[in-house]
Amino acid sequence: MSDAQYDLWYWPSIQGRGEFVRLFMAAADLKWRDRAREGDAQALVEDMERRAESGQFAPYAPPYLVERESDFAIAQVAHIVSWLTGEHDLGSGDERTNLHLIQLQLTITDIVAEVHDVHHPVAGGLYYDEQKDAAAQAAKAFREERMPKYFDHFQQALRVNEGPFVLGDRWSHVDTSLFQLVEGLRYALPQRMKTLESDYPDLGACRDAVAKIDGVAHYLDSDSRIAFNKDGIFRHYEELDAA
């Protein structure tokens, strides 16, 4: 996008943690370029490296976005979100719910930390297939007790106020990521997702209400909305999923 405002530096095969600043970049209508996805992956690692070698705060991992006309960066999800909340004024208007918003905000951090870790428990730089026996148990608790916990958790959130949203009729940060964290999760573990969403009538209503934002509506209709993979934090493995 020539006229961007931001540049946003993620790896570019996949939707991974830079899906949910995309998602909110497109509900607020904000311009972005999508740096390692113009170039490649090693131009995310060297853009990485100069910031680092620059002798001022550097992001230690993607994503991180960059306000293109000072060359600002900050990075973390749930920081990035927050920040271009205050930014363009899409806050609540009230400091102390902008800071439940950013409560909810790491919550999802949390659990996102864990989807990753169904498929992954051992370690990161190993393979799925060398902790398959690790997963098939990590995956077993977190569609029994971790699932239900957390949307009881945002079911209450979105009851504070008359929905669709968490703050009623006005969405948030928090919403947009809600709406991934489902989409993700219908991919990952449909079966488990098919017996448990009828329990979650509120997520399912603010989920439907973020993909009618025009600008998500728009962007989900694109061709910069990667399909999810096996190589991202949503990750689909038959084997991992039931009812």
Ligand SMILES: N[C@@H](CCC(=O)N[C@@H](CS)C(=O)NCC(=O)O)C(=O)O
The other form holds:
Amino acid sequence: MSDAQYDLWYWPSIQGRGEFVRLFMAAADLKWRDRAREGDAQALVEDMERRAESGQFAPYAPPYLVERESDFAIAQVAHIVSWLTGEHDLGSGDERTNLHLIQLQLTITDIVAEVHDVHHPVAGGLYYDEQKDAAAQAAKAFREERMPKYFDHFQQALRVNEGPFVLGDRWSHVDTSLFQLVEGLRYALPQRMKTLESDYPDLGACRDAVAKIDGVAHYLDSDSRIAFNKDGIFRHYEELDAA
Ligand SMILES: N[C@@H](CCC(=O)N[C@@H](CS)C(=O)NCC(=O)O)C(=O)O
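With the form predicted alone in hand, show me what the form predicted in complex with the named molecule looks like.
The next block holds the full complex; its first chain is the one shown before.
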């Protein structure tokens, strides 16, 4: 019998959006089962169908997290990590600050959607090869305009309490997601990150501090942390990267 409190449901062969939830749970020492990795993608499809037919509110898309004892299922990365924050008393202790953390997490959701749209600017249902020209255009705009604008914003947030985390010396769901954002962009756009990162030392310091959280360090060292690949959200296509 597993002692896991939660079931995470997400596509098994990529980090994807599921990784933001995994990193948060790892930092918080929460135990979960990665259900589609124990089974396969079909198991995920079937679980979603079952929930859609249950007459209860159901997730639209993975990732979603299930509290095993109650079968309560909750979707949307930003929503999942803020729900867990409340459940396990991992917030700032101040309601308005917690709202600002959620605001930042939702902004991370926005940039993650833009990262996806760089390689799929026309349609998610088409292959990358079918939209390469549009992707090149989208990548240029993302690298030159969007990345610095988002990074300015995250750096400003990291300076409110003088780092290394957004709350100062206490990590939150925003920091674990910033870690994944930096890691993902380093993989996808290494040349761009190399030139940009020197302007954003606070972002790198946050990334390094998250990597040192015991639960995260242990997780990163485990088989559960699979490598980035060309099916995930953060994808490396050489032609989309430039300094
Ligand atoms: N805003 C949602 C996005 C969820 C999402 O787009 N999930 C993807 C996988 S990363 C999916 O399977 N989408 C199916 C669909 O949109 O039809 C979140 O942050 O969790």
